[in-house]
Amino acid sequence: MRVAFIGLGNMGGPMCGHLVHAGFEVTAFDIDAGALGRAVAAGALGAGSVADCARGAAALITMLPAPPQVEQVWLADGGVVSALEPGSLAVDMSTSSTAVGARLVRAARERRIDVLDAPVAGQSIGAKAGTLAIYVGGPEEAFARARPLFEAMGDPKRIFHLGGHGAGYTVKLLLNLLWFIQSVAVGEVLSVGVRAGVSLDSLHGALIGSPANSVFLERDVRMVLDDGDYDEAFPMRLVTKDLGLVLDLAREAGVPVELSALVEQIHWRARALYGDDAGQISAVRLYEDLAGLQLRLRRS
């Protein structure tokens, strides 16, 4: 199978390298020439522009950062759907929203192009070791096609067949809401603890060992207490971007979300202060200032 792969960077660039491991016969291209040139050092064939990468190709997949960079990549002049041939199947891996999808799918089915919605979870990190999550919305058949080529991006046991087009898109955006709402969470809990007197390690330890467990209390935060590291891979443009969109779906589906929309305005808080391109848990990096404390581990 002959697959075209659009969008090159911290999650795209290591997932176009796994389906070239796996033996498809991958074009890839990226407005990032660095990008492109990394892909193709991987092994995939370079191209000059979206329409060239999609011309010809079995199965495409794009990984954008944003809904406007999607819709201009699927629908402009010279964008893949008039690129691809009919017949294909049309795969987009980004985090976006369901009113660009549903326009996707509309231009894509006036061409018999089969198209799903799989964006994906796991972080940089996963991405680079192959184990994503990936949330699939769309037809049956479309997804049976395209499972050869997530099996070879993510961990099988987490492919995720939602329901129609556009559940993909949602669930990706619910599940990032939460972390996020987490991430705020755990920042002032752990800011709270330290500040009152208990050391961090006695109070993250309790804290795991109790039913507040979470994924993101037990290792996600780590980053930050082990390291100082507030993960870069993800930035706070994006972080915003993606809790605009949940905000959008929840006004959508008619359901008020204050929380959503206060954890909203606190990363907003945090892009301010720290830039577009601090890291996604800027969050407890904002408690911590707030705090006037760092939350380091001294266990290894």
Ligand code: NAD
Contents of the next structure:
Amino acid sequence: MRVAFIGLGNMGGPMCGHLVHAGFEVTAFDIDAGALGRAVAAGALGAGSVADCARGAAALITMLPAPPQVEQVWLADGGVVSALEPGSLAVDMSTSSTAVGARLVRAARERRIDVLDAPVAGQSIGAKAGTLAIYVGGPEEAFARARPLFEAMGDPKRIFHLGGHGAGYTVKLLLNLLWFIQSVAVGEVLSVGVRAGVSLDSLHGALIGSPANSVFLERDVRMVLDDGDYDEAFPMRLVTKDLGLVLDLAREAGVPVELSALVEQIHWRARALYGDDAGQISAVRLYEDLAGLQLRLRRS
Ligand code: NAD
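Could the form predicted together with this ligand be given as well, to go with the form predicted on its own?
Once more the chain from above appears, this time first in line as the rest of the complex follows.
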């Protein structure tokens, strides 16, 4: 089966490599010549444009930064929807919006192309290891066709078919929201506790043994507490993009989300202070700076 892959960045590059490794014939494209060169070195065939890449492929995957790039690559003149053959399958694995997703589905339906939204979690480490979690929305038959592709890139036990079109984007945005709420909450709690005179080692140990524990507190924030690493593999420009998309989703769903709106602004403040490319846990750094301390564990 020939697969087209567009968007070969931190995530798409290694995902494309796994498809090659699994034996698929992969044609790849990226506007960044360096990213395309790395995919070709890993065994993909390089294409000269989006349309060249898509033409004749049985399945196509996009892994692009945000909704505007997804819309451009799929729907512009020379985009993938006009280049793919009727009967092919097109999967957007970017973290994008349900609104843009609905426009892709409408355009693709006219050309009898099946569509899935299938964003991922697991960071660039998971992309490199081929252990991503994948959150899929769209028809059951299209999901069954895409499953071998997903299994080459993700953990087979964490490939979730969640419902019709848009369900994948929705769940992915919500899990990111919950994680980014926890980043702010943990930054606040640890800073207050240390300033109030409890050692970070005692406080952290007690919290992870308490009913208030979370994966963020026990595992993910350890990058900061152990090494002062705020995780630049996922930059603040993408954090604030995702939070904007989830607030749009809440507005469309008609649900007031005061906490999420405040959390979004705190992450925007961290982005303004530390830069677009600062790491995704920069909200914790914001609290460290506000409290005038560094949250570092003494135990290893
Ligand atoms: P990235 O910026 O590293 O890569 C995006 C790639 O798309 C780049 O190589 C860029 O050149 C290419 N691109 C942009 N516009 C293009 C166009 N018009 N045509 C062809 N190529 C184009 O981003 P990433 O970290 O790989 O993230 C991709 C998506 O995955 C985003 O939606 C992100 O939110 C999501 N995501 C990222 C992570 C992570 O840890 N980095 C984790 C889960 C989900």
